[in-house]
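Heads up, the chain below is alone and in the form predicted alone; it's given as structure tokens.
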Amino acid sequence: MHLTGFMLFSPAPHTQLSWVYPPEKIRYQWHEVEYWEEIARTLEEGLFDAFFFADAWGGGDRTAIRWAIQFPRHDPLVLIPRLSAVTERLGFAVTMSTTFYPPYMLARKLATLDHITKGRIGWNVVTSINDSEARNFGVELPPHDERYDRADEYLELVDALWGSWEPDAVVMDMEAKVFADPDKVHRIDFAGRWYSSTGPLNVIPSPQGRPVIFQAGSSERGREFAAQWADCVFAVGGTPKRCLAFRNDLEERMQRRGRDPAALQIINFCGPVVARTQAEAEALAAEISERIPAEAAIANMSGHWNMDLTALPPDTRLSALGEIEGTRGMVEAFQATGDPTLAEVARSYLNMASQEAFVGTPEKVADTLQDLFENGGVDGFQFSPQWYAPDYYRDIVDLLIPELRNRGLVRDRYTGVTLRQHLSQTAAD
């Protein structure tokens, strides 16, 4: 299995109100880098491959502001250095906007990061969701399809800059005073429908070459651009019946842009709540839904699906709220299971704490992963923490790790360098 961190820079990640913990258990708090240096320690120590960060440009209103709804996010970039230099082999992905991000800027960075990091770097697309994130860079959200096909064209060119300096253009030949190869370093002169660029790229290439491509989309126009660019996809998950349908259909769309379908992973997204006793893990997982008031959830709802929820009544079902313009795969997994009521979705929004499979012993989530892994086309795991994150990732690495390892799922070392590296192991290595 291959096995992220997910978080945001904010209070609280995805689970509202996870932010809520004893004062007297906390050591450092979410704005300290300390917070992170810590957990980025703990996910080295079990073995992850990437500490993945989302991001999100939005938001503010009073409902976020009042329960910290993924509201504030600090910038996730200028935090990555730093873990970097406390890590070794954890690989790093970063999410970034093909709609408010220039291309040349993002392409930059990114071959910068991948330098900082020794090669541990990966790039999370998005097109963005919400007018919010829109209205605070002063330009106007693009209809849905549409900012995927503007980011497809933005792939093309972020891919020809770090394509523009040839793997060996840099000689560093001291004797005849020459650093690169002209011949060896191009301009690209792209010139599409929405971005143009001249290049070169003024970054020499970086130790992946680029970074590794992580997408999250999965309506049915996010699909497509994952099958076009993606290395690895996260997805909503489900049963194993229905992950297994959402490999399948990745592999076919590969197929037909012939690309090798062995070449993506899939990573459903999960935040077991793990204990020593099924009463424990139980107790626990009560304690973490009884905080979240239906009002935070569906706050939650709204920034994500860009609409506002709000001011609906809470027995409004899915199939009234009609075209979603934000994140349509979360919508369609919900759809999968009927048509629930706001209210009904607003109890399990993003709580794996409200799912049963999910909760208990080491032995008993581990069988769940294992189902899912064996029997869903699922290739691993993205944890997101329900409480006070260094805690909720210590008690993952702790009872959890060790269970899966006995079992011969998840790796015993890194054999590799960089997070293309540990992407590709398999059991076998």
Given for the second form:
There are 2 protein chains.
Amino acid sequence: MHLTGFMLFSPAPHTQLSWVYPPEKIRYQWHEVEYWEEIARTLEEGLFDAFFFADAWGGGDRTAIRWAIQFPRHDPLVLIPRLSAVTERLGFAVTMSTTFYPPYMLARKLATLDHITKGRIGWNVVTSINDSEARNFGVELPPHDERYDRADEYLELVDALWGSWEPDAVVMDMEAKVFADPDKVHRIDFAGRWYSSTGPLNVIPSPQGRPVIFQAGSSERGREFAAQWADCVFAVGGTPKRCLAFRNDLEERMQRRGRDPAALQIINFCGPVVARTQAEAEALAAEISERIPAEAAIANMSGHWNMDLTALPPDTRLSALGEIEGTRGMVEAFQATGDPTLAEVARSYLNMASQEAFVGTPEKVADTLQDLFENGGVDGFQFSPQWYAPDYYRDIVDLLIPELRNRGLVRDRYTGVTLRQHLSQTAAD
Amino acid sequence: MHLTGFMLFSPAPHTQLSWVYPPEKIRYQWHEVEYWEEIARTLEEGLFDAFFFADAWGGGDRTAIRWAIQFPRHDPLVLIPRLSAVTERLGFAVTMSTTFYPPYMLARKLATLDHITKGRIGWNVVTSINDSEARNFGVELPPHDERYDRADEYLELVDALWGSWEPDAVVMDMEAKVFADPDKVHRIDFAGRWYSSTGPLNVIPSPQGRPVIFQAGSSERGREFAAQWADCVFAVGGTPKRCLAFRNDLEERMQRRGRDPAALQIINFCGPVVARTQAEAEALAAEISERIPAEAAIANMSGHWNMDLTALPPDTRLSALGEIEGTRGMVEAFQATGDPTLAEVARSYLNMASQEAFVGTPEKVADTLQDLFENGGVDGFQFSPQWYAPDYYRDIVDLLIPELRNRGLVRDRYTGVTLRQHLSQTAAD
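What would you give as the form predicted together with a further copy of the same chain, now that the form predicted alone is on the page?
Entire complex below, previous chain first.
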């Protein structure tokens, strides 16, 4: 079972108002690097595969500012190198948009990061969905499917850049004063429909060669993209049956491309509320759910779904919103429960404290995860903190991980060094 | 006297083949983070103001690959956070191009870095001069002066983003559950000729508010830009008289804008070869100069001047090259020596080991620097390593800095915490 820890470089990840916490328990605030160092050390202690950073470039309306809904959001790319200094094996995955990063820039930053982290970097590929991001860049977003067509071309280009140095090109012969063999460093002269670059990349081959590729889109076009490029796909979840259908669908798409389905890890989003007793966990979950104002949850949905829902009456039905392009998996999960109102959706939107099976003792939550792992074709879990993040992860590592380890479901040591090695570590290793 | 340490994240900064060094003396190679950590610690021990990273996005022809001429070149932006972990006061300045970074992206990265370094970040503004960079991004460079017109607009935009949060906007009131006051976080709705962005920035006010602005262009248009925006300007140097003329020119331009000339620091490029005895220093300088192949030096000039000089006969006269737009200060300095050939220029191009006044004992080199400081209106020096960088800086800090300190020319402690405070620290502090 592979584990990743989800965060935004912000006051709160997905759970609205998770930054509200008894002040006397707060050691560091989210904008201080020590807060992140503590989380990174905790995840490494728990032998997580990676520390995952979501990211986006927009937001900032009045509601978001008031409640800190995915805003502010600092740049995770320049935080990760700092966290690599206090960890030795933990991987890092960073979200970067193919819409806003020029490909040569992205390829170079990730290759450099792979050197700095000594092979521990992954890239979560997003195409960006939010108009407020586009407005910050003074551009308009291409339509959804075209963004993926562009992303395909983008990946071809950055892949070519990462391959522009042959693995043995660097010689550094002090005697002959030859740095590298010019016959083994190649221009790529890529000229696509949307992107072009001559290369070669100005970074020597990095420990992993290329970063591990993460992806999370669940649309038809997003799945095609994942089947082509992803090493690891994030899924929203649901029942084991629903998870298995998702896996089967992705595997078929991979096979059609001649890719080995075993090369893909599917990681489910989760955010369990774990405590020593069931009563304690339920009290905590109730407190979390109560704290979330519907207004804040609706603002969060607005950002993810790229629709301003804040002006609509809270009793608006989901069906009245028409086509929602953003985070299809989530929308579908809500639609499957009937045709709820915005207020009803808001109550449970990304609020894992509202999901009974994820609230309880270590044994109970381990049962839930084990069921998805064994019967849902799920390879692992992406945790999202439900309260002050350093303490949330502390509890997961102190309470839940030992239970998973007792069951032989998670590693008891890192056998590899790079993130790619962690993700391919199996129970047999 | 303010001191900065110049590097590229590459095998060699300006001095060709400075990566060639007795293998038994090499502790870490340039692509390993430990190499950089050692330099950063050494600069902090020497109480330097900042560790400075030049940068560019191009290069990579056969000659450059063979000799490692400004290529490869990894991304310094993701190295600096790592170096901030092993230092407490040392500032960092990073080169970022207004041509290749979207303004919102740059503003956010630098503001985040200012948080991560706790107020120790500076930005060296460049507009990019090299066609090979543009080709990597699939674009064409605008003409020289238009690049500066764009840069002016760019600075206006990022300055507005950095000001989009009022200093006291963040409340983080746990009781009332208010993160920030929406009345104190503003959209900027910037719509310029080349750039637009709505804002607000998604980063809360950082320790310095905005990064320290460095600039190095010496053209007419570059000076106008510096007079408008720069906190610190890098100059190529020359005689005290020539330096003073440069200072007077910049001061006049600042006064015309109503800016206080005292707000600007002028830092001269240098790379002394210092040893305990004059004979030792001269032997070292001779060894360095001898090692540099004309072919490598000409390739280096080609990159800086954005002209392919490698195909020309080595006896081509400078005057035959026509207008050279790139690094005017350097070109002028060579023109002032007559009309040398490419081979002659190559011998001394950015090779400080060839400059008699910068080769010698600590006393002699301190005399040279003191003269420029006292009679040339120069506020400090940017050092560029002439050999394996960790050892080069070790020698500067062990040999030259104590001599400068004995003369009361450099600080004996940091009185401030931020880079801006370091640069405004005076002898009286």
